[in-house]
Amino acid sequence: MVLWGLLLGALMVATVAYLCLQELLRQQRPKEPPLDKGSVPWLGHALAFRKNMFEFLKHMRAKHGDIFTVQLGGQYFTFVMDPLSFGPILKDTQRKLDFVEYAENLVLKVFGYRSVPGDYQMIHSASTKHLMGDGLEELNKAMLDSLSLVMLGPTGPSLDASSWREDGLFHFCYNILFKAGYLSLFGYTKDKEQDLLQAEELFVQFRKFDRLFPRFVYSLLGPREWLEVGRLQRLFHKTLSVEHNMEKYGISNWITYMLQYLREQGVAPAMQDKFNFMMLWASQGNTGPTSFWALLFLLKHPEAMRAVREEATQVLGEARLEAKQSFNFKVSALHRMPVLDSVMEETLRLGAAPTLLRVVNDDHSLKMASGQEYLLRSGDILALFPYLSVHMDPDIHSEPTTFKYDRFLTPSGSRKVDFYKAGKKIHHYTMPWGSGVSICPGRFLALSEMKLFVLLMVTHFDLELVDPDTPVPPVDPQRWGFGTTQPSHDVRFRYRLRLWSELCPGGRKPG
C-alpha cells in the first residue's frame, strides 16, 4: 500500500513538473498575437485578472494593442479589442471555435448539470417557441400577476400601503424581481402566502451562492465555502426538483417544454433538478441587478424619469390603483415604448459585461480589420469582452461613462441603430446579450420583465433617494465578466405606493 502511495506520489510530481515545464518552454510563434505569460509559472496574470478584469485588459490593451495572448492560471486566452474584427469570430462560418464545449463544463461545475446531445439546440428551440411573439406575451401576463402578487400581496394594497417605505435599492429590484421570476416560471400553489415565504426564503439562499459566485467559477474558495456551496447546490436541487413541480400549478410552457425534452432523452429526475437550478440562475440571475442599475440612472438623471413618465402616460393613460387592486395594463403597450427601451438600452451598455468565449478547436487563422492575420493555436481560448472594447469605446458612444437616456433614440423618437467606428457603421455597437451562437436565448424575456417591473415604479410609485447628493456606486470588481455589474454597496431610497383615492380629494374619481 505505501509502495502505491508512492509511485502516485511520483506520477503526480511528474505530472506537474512536465505542465509547468510546458508552460515556461511555451514561445511567441510567427504571426501568432503578443504573449504575456506574466511573471508567475502557471498562474500567469491570474491573480491580476480575478482581481479586476476590467482594469487588467484596460492595461493590457494600452501594452499590447488590440490583440493579445495572456495565461491564466495554465490556460491560454487570445483577447480581440477591435469590435470592427468581431464578424469572423462570431460567425465562425469554419466552425474552428467552439462555444459549447466550454458553457457545458461551465455549468456541470457550476449547477452539477451534465449536458445531454442535442439540450443547447433544444434551450434555443424552446426560447424561440416561448420566449418570443404570443409565447412571449403569455409569459408577459404571467409576469405581470407576479409583480402584483410580490409587489401588493395576495389581496392588493390597503390604505396604508401608500405610507412611505425605505430599503436598499439593489436588495428592493433584485429581491422583487427573482421572487415574481421563479413564481411565473416556476408555478404555484394553492397557499399564495405560503408561495410568498417561500420565494423570500429563495432569494436568501439564492444570494448566498451568487455572492459566492465568481470566486466559485475561479475555484477560489475556502474550505468552509465549498461546504456551503455544495449544500446551497442540494437545497435548489431539492427546491426546483421535478417531484415538488408536480404539485404546482401555473408552470411555464417554456420550463415544462425543455423538461418534457429531457425525459424523452431518457434524462434521470435528479439531472433535470440541476437542469432547473442552471434556468432559474440563467433567467434571473441578471434581471434584478439590471433594474437596480436603470432605477438608479432615473432618480440621479431627473429629466430621464420625467421623459419615461410622461411617455407612459401618453401610452397608458394615467395610472389608476385602487385598494384591493391588482396592476392592470395591456403589456402589449411595452412594444410602443421607445423612450423606456433606449432607458434599459443604455442601462445595459453601462451595466452589462459580459465575457464571450470560445475554444480553438483546431490551428484557426484570424483575420483582423486591419488586414493583418494572427494564427491562433489549438486548445487556447478566444474571449471577447464587449463592455470595454465596445460600450466604453468613445469613437461608438460620445461620453462612454455618462448615462444619457435618449443615446438610443433618433431625433424623430424612434430607435437609433447607426452607430460608427472609425467612419465605418459598426454592426455590434452594443453587446450586452452576448452575440452570435452564444447570444442570450432569454433576453426577450429577461427584458420585458425589467421593463415591466421599472414602468411600474416610475407609474405607481413615488421614489426617491434618500441622500439625493449620493453618488452612483463602484462597480464591485469581483463581478467584471459575469453578465450585469453589481455595485460595491447598496444605495438607499424611499418609494410609496400611487392609490387613486389619495390623487383625487376625498377619493372621489373625476369625472
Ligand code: HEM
Given for the second form:
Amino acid sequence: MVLWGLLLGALMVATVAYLCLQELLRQQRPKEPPLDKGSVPWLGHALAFRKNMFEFLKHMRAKHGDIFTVQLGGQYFTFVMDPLSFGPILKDTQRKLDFVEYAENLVLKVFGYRSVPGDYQMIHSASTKHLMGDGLEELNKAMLDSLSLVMLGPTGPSLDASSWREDGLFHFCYNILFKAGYLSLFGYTKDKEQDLLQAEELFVQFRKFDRLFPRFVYSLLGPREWLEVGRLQRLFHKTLSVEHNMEKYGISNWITYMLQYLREQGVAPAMQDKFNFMMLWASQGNTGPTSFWALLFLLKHPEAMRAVREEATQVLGEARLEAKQSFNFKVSALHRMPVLDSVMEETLRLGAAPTLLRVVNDDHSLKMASGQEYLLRSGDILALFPYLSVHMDPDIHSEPTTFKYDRFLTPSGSRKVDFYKAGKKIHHYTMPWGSGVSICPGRFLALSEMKLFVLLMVTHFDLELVDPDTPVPPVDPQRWGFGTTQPSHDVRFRYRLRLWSELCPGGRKPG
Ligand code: HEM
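Moving on from the form predicted on its own, please list the structure of the form predicted in complex with the named molecule.
First the chain shown before, then all remaining chains and molecules of the complex.
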C-alpha cells in the first residue's frame, strides 16, 4: 500500500515537472503573436475561457490587440480578431490550415463517429444536391407538412386550439423546430400519432444531451454525467439506427444519399447509426434556439412585428386556416420577403456565436490587413470568434447590441450587403454559418425552416409575452462558441391559433 502511495506520488511529481518544463520551453519567438500562457501550468487560461469565452476574449483583445496566442489545456490557440485579416485564413491558398483533423477528433468524442476518407467532401456534395436548389424546394414542402403536423396535430386544429395557451418561448420554439425538422429529414412511419409521440420523447432526450454538451466537449463532466452521456449516446444510436430506417418512409434524399455513400465505402451499420446521430445534432441544434431569439425580438419590438406582418399580408394575402386544414401556402413566397430576411439576418448577428478552428499544419506566416506579418507555429490552432470581432464591432454595425429589424435593408427595401470597417468595404460582415471550407452546408434549409416557422407564428397566431416588460434574458455563458446561443432562462409567453371557421363557435376573423 505504502509502495503504491510512493509510486503514485512520484508519478504526480513527474507529471507536474514535465508540464512545468513544457511551460518553460514555450516562449514567444520573434515575429510570433503575443503569447499569454496564463498562470496555471498546462491549463493556462482554460478555466476563464470555459467560464465565459466572450468576456475572456474581450479581455485578451484589450490586453494584446488583434492577434494573440493563449494556452488552453495544454493546447495553444491563436485568435485573430481583425475581420479585415480573415481573407487569407478562410481562403487558405497556402493549404497550411486544416479544418478536418480537428473536426474528426471532435465528432469521434461527441458522437462516437469515426470518419472515413472523403466523408467530409461527401457531406458537402450531398448538401449541395439536396439542401439547395430543387432539392431544397422539395424539402421545404416536406417541412411545411411537418410543421402542420406538429403545430396542428394529425387531424388538424381542434376546437379549443383558439383558446390561449401558455408556454416557455424557448421550449416551444425548440420543441416544434426539432420535431418538424427531425421528421422531415429522418422520415415517418405509417402511424402519425405515434411519430409525434416518439419525436416528443426524442426531443426530451436531445435536450438532456444538449445541456451537457458544452461541458462534455471541454471534458468537464462529473462521473454521473459521463454515465448519462454514454446512455444518451447509445439511445440515439439505437433510435436513429439504419435498422429502424427500414420501417420508415419519406426519409430525406439528403440522409439517403449520405448513408448510401457510407454503405458503399463499407462502413459498418453501427457506425452509420453514429453518423445519423451526428447529422441529427448538426441539423437540429441551432434552428430552434435561433427561432426563439427571432420571435422574442419581434415580441419586444412591435414596429418589427408590424413590418413582418404587413409584408406577409402583401405577399401571401390574408392568412386563413379553416378547422381541420393544414398550413397552406406557396413556399416559393419565402423568396419575396426582404423584411423577414433582414429580421433573420439581424437575429443571427445577435444570436449566432460559433468558433471557427483550423489546425496549423506547418510553420508559416500570416499577413494581417495592417501589413504586419506573424509566424504561426505548426500544431497550434488558429481560431476566429466572429461574434466578438465582427457581429459586435460598432464600426461595422452601429449600436451592435441593439436589435434593428431593418439593419439589413437598403432605403429602397432590398437586401443590404454594403458594410464597412475603417472605411473599407467588408466581405464578412456577419458569419453565423462559419465560412470557407467549413461553412454550414445546411444554411439554406435552416433559413427557410426558420422563416416558415416564424411566418406561421406571426400570421396564424396571436402571441404575447406574459409579462410584456420582461427583459431579453442574457446568454447562458457556457454556450459561447457553440453555434447559436441559448438564454440563461426561458421567457413565458401565450399564444392562440387564429381560426376562421364555423367550427369554432363565436369564431373570430383574423384581424
Ligand atoms: C440556425 C441554424 C444553423 C446554424 C446557425 C448553423 C451553423 C453552423 C456552423 C457555424 C457550422 C460550421 C462550424 C465550423 O466551422 O466548424 C455548421 C456546420 C454544419 N451544419 Fe449547420 N447550422 C445551422 C443549421 C443546420 C441545418 C438545418 C443543417 C442540416 C440540415 C446543418 C448541417 C450542418 C452540417 C452537416 C455541418 C458540418 C459540416 C462539415 O462537417 O463541414 N446545419 N453549422
